[in-house]
Structures are given as structure tokens and as C-alpha cells.
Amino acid sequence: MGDYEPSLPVSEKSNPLTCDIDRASAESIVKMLHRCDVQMFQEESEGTYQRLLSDQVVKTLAEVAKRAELILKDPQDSLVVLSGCGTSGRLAFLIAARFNRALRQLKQNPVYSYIIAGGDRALLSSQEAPEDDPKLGMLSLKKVCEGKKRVLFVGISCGLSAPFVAGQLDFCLQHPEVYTPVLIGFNPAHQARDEAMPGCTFTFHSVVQRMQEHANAFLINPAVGPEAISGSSRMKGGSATKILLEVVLSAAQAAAFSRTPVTCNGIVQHIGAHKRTVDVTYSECEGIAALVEAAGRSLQGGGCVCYLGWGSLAVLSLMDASECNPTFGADYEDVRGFISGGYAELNINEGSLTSLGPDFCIAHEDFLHLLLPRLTDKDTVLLIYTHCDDVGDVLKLARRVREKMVNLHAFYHQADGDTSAALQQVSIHQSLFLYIYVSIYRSVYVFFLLQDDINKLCLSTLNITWPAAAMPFCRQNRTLSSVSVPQQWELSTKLVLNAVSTGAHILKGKIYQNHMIDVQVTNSKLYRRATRLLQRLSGRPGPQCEEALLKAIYQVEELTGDIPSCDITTHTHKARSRTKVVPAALVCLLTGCSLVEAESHLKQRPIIREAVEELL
């Protein structure tokens, strides 16, 4: 990995495990991603970067853990803040809101919070620009911990390049008083954007230089390898933040309410059970396979995906949908997440925010009023639920959907529970231990009857089953759990919709080679993308990759005026309003046909290799 394309970050290198991802079929898609998620957890060799469970990344780990450790043993004026742009913020938001609800049912008040570049409905649909803005993420850390005296700050962004947390960190180094800052990526520290931003003095990779030097600052960036679709760090580079994140909190946690200090080697198998959930997850890799095709067959008939969830898994589907709008240029309408009790249930900082537009409507009441009237066979819908949840609900859900369209699919998980043993190692005198193994036995019971149901109603179901001695108990059990809903199943399902939404739109023809080839150029990071993207495919000189960037974006055959001398703000926000921009430069390169001429056949033929083949 060290010498592969050693031009690029490892953020940003094209994975050769998957060169050919654009020609493989659903199961082929799912087993090279398998191979890719496996990278995460590669030991350290010579030579290589720094991975996942190397000595230095382990120790910082701990540090970490057990700063969080002390603001959780005394948590008067103090707070852990997790932030992030994109995907990044949308796993800030859920971990942040699962360990606070974990520190209510310890009876502790809760300490984290988290911030997301472009408020809260970034949480849901792409909001690209406040990314760009290093002062905005410096506003936004100075409002979240007005009054505080002791912050522990997370930034986390895997490329090592966004603004809005390079402005968080450069300001927590300049409050040491308050603030201990931990930056949270996937490139080795020279790596880091050395590229001014706008209004500032300072880059991020001075900013890593400085918490390099700083002993109150921390900086975790393990490689964790290649994506598996070129840049699309919301795969290994989300999963990974995810691991990262419960690693941290969740030892602290444990150090702070069961007196399980906080070690090493408690950090390496708390790793160990992350690597073990997906191992577990691709051994279904035939049900997963399935689910691609379907998804698949649905977008490239212009139909949609539909994801109906339950709980936390339904925060994944609604973060999954969103990221494909930006990722593949797709419609917002392509893919859709829907969560049972709606905001209610979401939870976020701002409320509801259905009054921004039928995108922003995410109940299921809202699918079953806006959106099943207008299903037909040729569209998708995926139930995603636990055994722990309201299978009931489940069920009825699936009749109102089988009613209308034919093509539904279930994913769930359960735990493995040999009952009859766990009955046996109760003492008879643990009498309420006892009602309550009583009463999951039979919860268990009625599970299996109404998902048998549920089956018979779906095309396809993949059922994830988990070893009950590793799960804590159902959100039924409270009492007898810290979390909610396992860490395991929250990743599980992660990876399974990542495979999911990326497959379909391999199908469909949104990836070149194994490269996000109709990205969406709307802030800086993605300008630069497109520009190295069009380089590398195309083997022309940057200048001339560039100027055919923006002629896309512009709708010209030549650039005139001040379009050249315009700075990138000032493209990107052009660039919001067209489709296809990449794709149309990169088949202008790569045969010489004008702008007008590629743009006609890219309706005509969107997989782009068709046609440029077509062309040639």
C-alpha cells in the first residue's frame, strides 16, 4: 500500500482488489468488498503505515479512553463533542446519542454532543459547502461549549483534509485551558491537505503539525487501506471512525461505572470483536448478494430503494440514503430511509424538519402516505429490524407494502440463545433474574411465528445470527443493558447496506472502473477529486483535465470571460445545479468529441465504459 500510487493519500488510491468492479455481478461486488473491509484490521509490516492495532495507534487509544475516562467520573462543566462533515457527523450524531442514552440508564447525566458541518439536516441530505468553511466549525465548537471548562474534542476527518475540523482543532490548540483536541482520519500525517483555506492563515497539515508537537493533543490515523470504490470514505473510512469511536468511549465507559480499567489489551480485543462482527456479516454473503441485485435491477429500471427501519439500524438507512446522492449523483429519490416513529425517534438537536420538503419526511407514516401510492413491482423495499424489536409492527408494515408492489425484501438479526442453558445457570433464589429469562423465552417465541410470516411475505430475507452470549440484553430488558442495540448489529448492518447502495449503483453504471466517476463537484475536496480523477483515467496533464472540468460545469465548448480566473467557490457553486459532470469531461478526453456530442451519448448509454467504448 506504502508504494502504490504514491502520488495519492491513502484516503484517495484506487483499491486493486477491486479494478474491475464496474464488470462484476452482485456476488462478485460483495465478495471483493469482503476482501476490502478486511484491510481494516491488517497487522503493521515493515515499510507500511501505521493500521488499526498498531502499538501507537493501541496507547493513543487508551489515552484517549482515559481522558473521556475522567470527564465521566466528574462531569460538572465538562463535555466530549464529536464532529465531523458528511459521514463523519452522521456517525458523531449516532454514537454520541447512544452513549448518552446509556449514561440515562446508568442514571448519569449525559456528556457528549456532537456537531455536524451543516447543522442537522446534513444528517439527512448532502450539504456540501459548510464543509469548505474553517471558521463556521470554529463558531459551531464555540456555541456547543459556551460555559464549559473542560472539553474533550473529536474531530474526525478521514482524508485529513476538511476544513470546518481543521477550524475546530486550530482553535481548541489555541484554548489548552478548555480544550483537548483528538483528530480522528485515514492518512499518515504528511499526508494531511497542505492547501490554504479561506480566511485562514493556517492549513490542516500545520494544524497536525501542531498537535503533533502539542502533549495535550492526539491524533489517531491508522490506514486502514484503499477504498473499495476510489474515495468513498464513507465505506472502510465511516466503519472504521465507527470502531474507533465505541473503542474509545466504551472502555471509558466500563473504567468510569464497573471499575474495568482501561488497558492495551482491552483496547486489542474490543478491535478483535469489531473484525469477528465482519467475518460474521459476509458469511452471508449469498443474502447480501441478493439484496444488491435487487436494488440493482430497481435503479436500473428507474425505480427506487426503499429502506424501512427499526431503531439505530434506521439512523444507518437514513445515513446510507443520503450518501448516495453526493457519492453517485444520484436523485434523492433513487434511495430512500425511513424510521419507525420518525423525529420523535431521530431525536436530533433541532427537531423536526419536514417543513424543509418531502425529503426531509422520514416516518414510516410519511412512506405510506407519500411514497407506497407511487411503488410499482419495479421498485425495492427493505425491512431492517432486530428480534429485539416491535416484529409485530414489522409485520403489519409488510402487508400494507405486499399489498401494493411484490418486490420486498426483510434483513434482521437475532440472537443465537441457547435459553434452556442460560435457565440453567440461574440460581432459583434470583427469582426476577428468572421472570425475565421466562419472558425473553417466550418473546423469543412469538418472534419466530410472526417472522415466519414476515418471510412468507418477502422475496428474499437474510438473517444475521449472532452468539447470545456476546449480545446484551433487548431494549425490552433495559435494566439489564447499557446499549440499546449491539454495537455488532449497528456495524453488521453498515456494511450490508453499504454493499447494498454501492452495488445497485454499480449495476447501474455510476462507477468507472472502481472510481466514483459522477461524483457531485460541490465543495473544494470534490473539485480536487474530479480533477485528479479525470487526470488518472484520462492520462492528459492537469491543466487540460481541469479545463475540461469546467466547460462541464459551465455548459461551454470554450472557456471565455472570467471563468477561468474564478476561484473554486465560485465553481462549485455552479457546479451544484448540473449532472453528469464528470462523466461528460472524461468521455470528452478520452475521445475528443465535444461537450454536446458526449452529453448525447452519455443519455443514450449512461454506463459510462459503454460509451466511450461507443465513440472509440
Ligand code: S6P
Second form
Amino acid sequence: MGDYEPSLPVSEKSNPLTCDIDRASAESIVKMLHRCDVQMFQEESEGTYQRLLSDQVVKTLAEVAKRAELILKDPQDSLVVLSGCGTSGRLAFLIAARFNRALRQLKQNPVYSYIIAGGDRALLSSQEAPEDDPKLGMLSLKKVCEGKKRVLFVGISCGLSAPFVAGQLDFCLQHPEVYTPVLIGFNPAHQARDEAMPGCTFTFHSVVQRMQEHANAFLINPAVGPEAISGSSRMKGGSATKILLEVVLSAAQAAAFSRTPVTCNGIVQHIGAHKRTVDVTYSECEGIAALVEAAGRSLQGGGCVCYLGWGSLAVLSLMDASECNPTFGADYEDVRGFISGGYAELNINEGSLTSLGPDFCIAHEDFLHLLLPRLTDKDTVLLIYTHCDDVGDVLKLARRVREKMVNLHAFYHQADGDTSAALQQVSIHQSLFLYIYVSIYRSVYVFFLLQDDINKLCLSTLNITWPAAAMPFCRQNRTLSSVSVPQQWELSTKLVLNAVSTGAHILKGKIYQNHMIDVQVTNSKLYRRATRLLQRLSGRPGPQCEEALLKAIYQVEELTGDIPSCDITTHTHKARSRTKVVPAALVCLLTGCSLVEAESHLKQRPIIREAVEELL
Ligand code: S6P
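Since the structure above is the form predicted alone, I would like to see how the form predicted together with the ligand looks, so please show that one next.
Starting with the chain above, the whole complex follows.
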């Protein structure tokens, strides 16, 4: 892979495993995604980049876990801050929330904070522009850490590229008496972005170099292979981020509160458990493919896909839905997520965001009032839950949906039913044992009855069954275990939802080979990616492609005086209000037609793959 597309960093390369994904059936799409995800756990071979399980990566993870352990043991005036842009920031939120919850259960004060570029609205919608602002990153870090004497800062940028995170890391390096910086990303250090940033003397690359020279800074940057859809770091990049953060923070918590010292072996085992989660999930290939097909049919027919989730799985569904706009140029109504309990359950820094408009109405009640009355059989609704959630509530909602439309599906996680195996693992007083046994038996029985009713209401049901050992105690396992059940459910849910939304957009014709052509050009990373894509597909030189892109952004046939001299920030700002700029630029480059003609061609052929193929 090192020599493949050598000018590109791993996170931007196209994956040879998926070069025909745009022509694949739903089932083949899921199989390709499986093969791509398995690449996350590939071992390092000679001459290649370090991987998740490479000695150096594991050693660094252990060292960072020990730093976190110190803070957990003595949290006074200390903080662990997780920060990133887009998906990376959303995962920072998810993990900080979960580990704070675990601390509260142990009667400890929370020590985790999250920062996402663009603030909390970016958790639920596409806010790509703040990613380009290093000063904003630095200021938001300063604000969160006011008055703190010791901060473990974890900046996440899958592509080692986000200026927002670079600004924060630079600030940490300037204040080593307070900050210990950690960087998580998935490119080798030399591939970090080396492009000037507004108002800065440093680049991401130079910050990485300074970190490498610093004894008190940590770089965790295994390669996980190119994304299935080129550059879509929400997929493997997001999954690997989740795995790494969980591995480090679980090890730190176990060391601080369960007298289980951090070891490299423990870390390797925990990563291995995540690999098994990936395998168990994709063993349900057929069930996942059925969901991809249903969602694909809905999008193709102009319908929408709604995720109705419970607990942290609902948070993953909100994330997946929010990513469809920047990734596929989708409308916010195309794929939407809703969470039981709404903002009270989400518990974000800024509280309820419903005042921002209907796209920020995320409770199941909002779904019932705002969306359900408009839904028809061409839309898809997916229920997402586990047997630990209120399954009675799931059934109630399923019935309400079925009164309106038939295209209802369920995706749930459960134990394999062997409750006695689980109980044998617990050594407690016999009467208590019996009491627990009876309650578990009863709740499992009730679950099966309700589940059966839900299944009857659904067109398809994807049920992922996990080893029973820990399952009936899932509430307790929400605290800390090196490989906790919620971690497995969450990763598994992320993979399935990524497959559903990606697969559905592929079936809709949004992808060409394994590239997203209709990419929103809303920040500098996406601007560069768009220009590269035009070069690749048109075979024209870079400057000509950039010119075509600018004409499409500004909707002009000729670039007048000041446009070419404006900076990228101005271009990406302008592009925010425009759609289909890259397809239009491509049509112009391929045919030599005017922009007006290109736009009318695209109107007649809304499936971008077909429009492009016709011209190629
Ligand atoms: C990618 C997603 C983006 C990225 C964001 C941060 O699929 O749509 O929002 O998460 O651009 O990228 P990075 O490389 O800094 O983590």
C-alpha cells in the first residue's frame, strides 16, 4: 500500500478493495466493507507503516493510559480533554460522556471534557468550516482548561490535517508545565499535512515534528489502510479512534480503581476483542445487506431513512445521520437520527439545541410529531436498541410507525440466551443468586415475548447475538471492564449504520468507483480533495481543474479579477451555499461545455455516476 498512489497520505488514498463498489450489490458492498474494516487489525510487515498492534503503538497506548491513571487517582485541578473536528469531535463527545458516567457510578467526579470544532451543533450537523481555524481550536482549549493545573490533551485528526487540532497541540507544546499533548491519527508522521494555515507560523507537519522531539508528548498514529470511500474518515478512522480511546481510558480506569495495572498485554487483548466485535458483526452480512437495500430503495425513490435509537446506540445513529450531508452532499432530511429522551439523554455542554430549528429536533416525540405524519412506504424506519433498553417502549413506537407505513426494520443486540452460563461466573450468596437468577430469567422471558411482537411488525430484523457471559449484567458492565459490553455494541452499531448509509448512497448512484464526487467543498481539506478528484477523473492539469472548480463555486463562466487571488477560506465560504459544484466542474472539464450547460446536463441526469459515465 505504501507505493500505491504515492503522493497521497494513507487516509486519502483510494482502496483497491473497493474500486468497483459503485457497481456492487448490497451484499457485495457489505462484504467489501468487511474486508476494509479487517485491515484495521492487519499486522505490521517489513517496510510498511506501523499498525494498531505494532509494539511501538501498544507501548505508547500504555504510556498514555498511565498518564490518564495519574489524573484519575488525583483529579484535583486536572482534566482529560478529548478534541477533534467532525466525526473525530463526535467520538470525543461519546467517549468523554461514557467514561464520565462510569466515574459517577463509582462516586468519583468527572474528569473528561470534549471539544468539537463548531460547538455542540456540530455533533448533529455538518460544520466543516471551523476545522480550518487553528486559533479557534487554541481558544476553545484554553477556555475548557481555565484554572486547571494538569491537563492530558488528546487531539484527534484522522488525516493528521485539521488546523483546529494543530492550533491546540501547538498551544500544549508551548505550555508543557500544564499540558501533556497526545495526537491520534492514522497517517505516518511524514504524511502530516504541510500546508500553511491562516495566521500561523506552523503547519500540522511541523507540530508533529515538534511532538516527536518532545519527551512529554505522545503520537499514536497507526495506519489502518485507506477508507472504503476515499477520504471518508468517518468509517475506519472513526472506528479506530473509538477503539484507541476506549483501550487507553479503560486501562487507566481499571488501573486507578480495580488494582489492575496497565500492561501492554492487556492492551493487545483489548484490541483483539474489538477485532472479534468486527467479525461477529459482519457475520450477519445478509441482515446488514437487507437494511442497505431497504435504505437504498428509499433514497433512490426520493424517500428518507430514519433511525430511532435508544441510549448510546442512538447517539451513534445521530452521528451517522449528520455525516451524510458532508460525505454525500445529502439533504439533512435524507437520513435522520432520533434518540429516546432527546437532549436530556444526550446531555451535551450547551443543553437543548431545538431552538436552532427542525433539524435539531432529535427526540422520538419530535419524530412522531414532525416526521411520521409525512412518512410513506417509500421511506425506511430502523429501530436500534439492545435488550437492556426499554423494549416495551420500542414495541410501542413500532406500533405507532406501523399504523402509518410498512417499511419498518429492527436492529438489536442481545445475549445468546444462556443465562446460566453467565450466572456461574458470579460467586455470591445463594439466596441472592436465586433472586438474581429469577429476575434475569423473568426479564429475558419478557424480552423474548416483546421482541417477538416487534419482529412481527418489521419487514426485516437484524439481531446480533453476543456471548452470554457478561450480558445479563449489562447495567453493571456500563461501569468498567477492560472489554465492556456497551463498547462492543457501540462499535458494532457504528459499523452497521456506516454500512447502511454508505451502501444506500452507493445504490443511489452518488459514488463513482470508490470516490464521492458530489463532495461538499466546505473546508480546505475538501477543497484540495475536490481538485485532486477532478484531476484524476478528467486527466487535466491541476491549475485547469482548480479553475473549473472555482467557476462552479462562484457560478461564473469566466474568473473575474479578484476571485483567483482570494484565499481558500473565501472559496469554501462561498461554496457553502452551492450544490453539485464538483460534478458541474467535471462535466465542464470533460466536455468543454459552459457551466450553464453542465448544470442542465446534471439536472437531466441526477445520478452523478451515470452523468459522469456518459461523458467519460
Ligand atoms: C469524514 C467526516 C469529517 C471528518 C473531519 C475531521 O468522513 O465527514 O467530518 O471527521 O473532517 O477529519 P480529521 O481527519 O481531522 O479527523
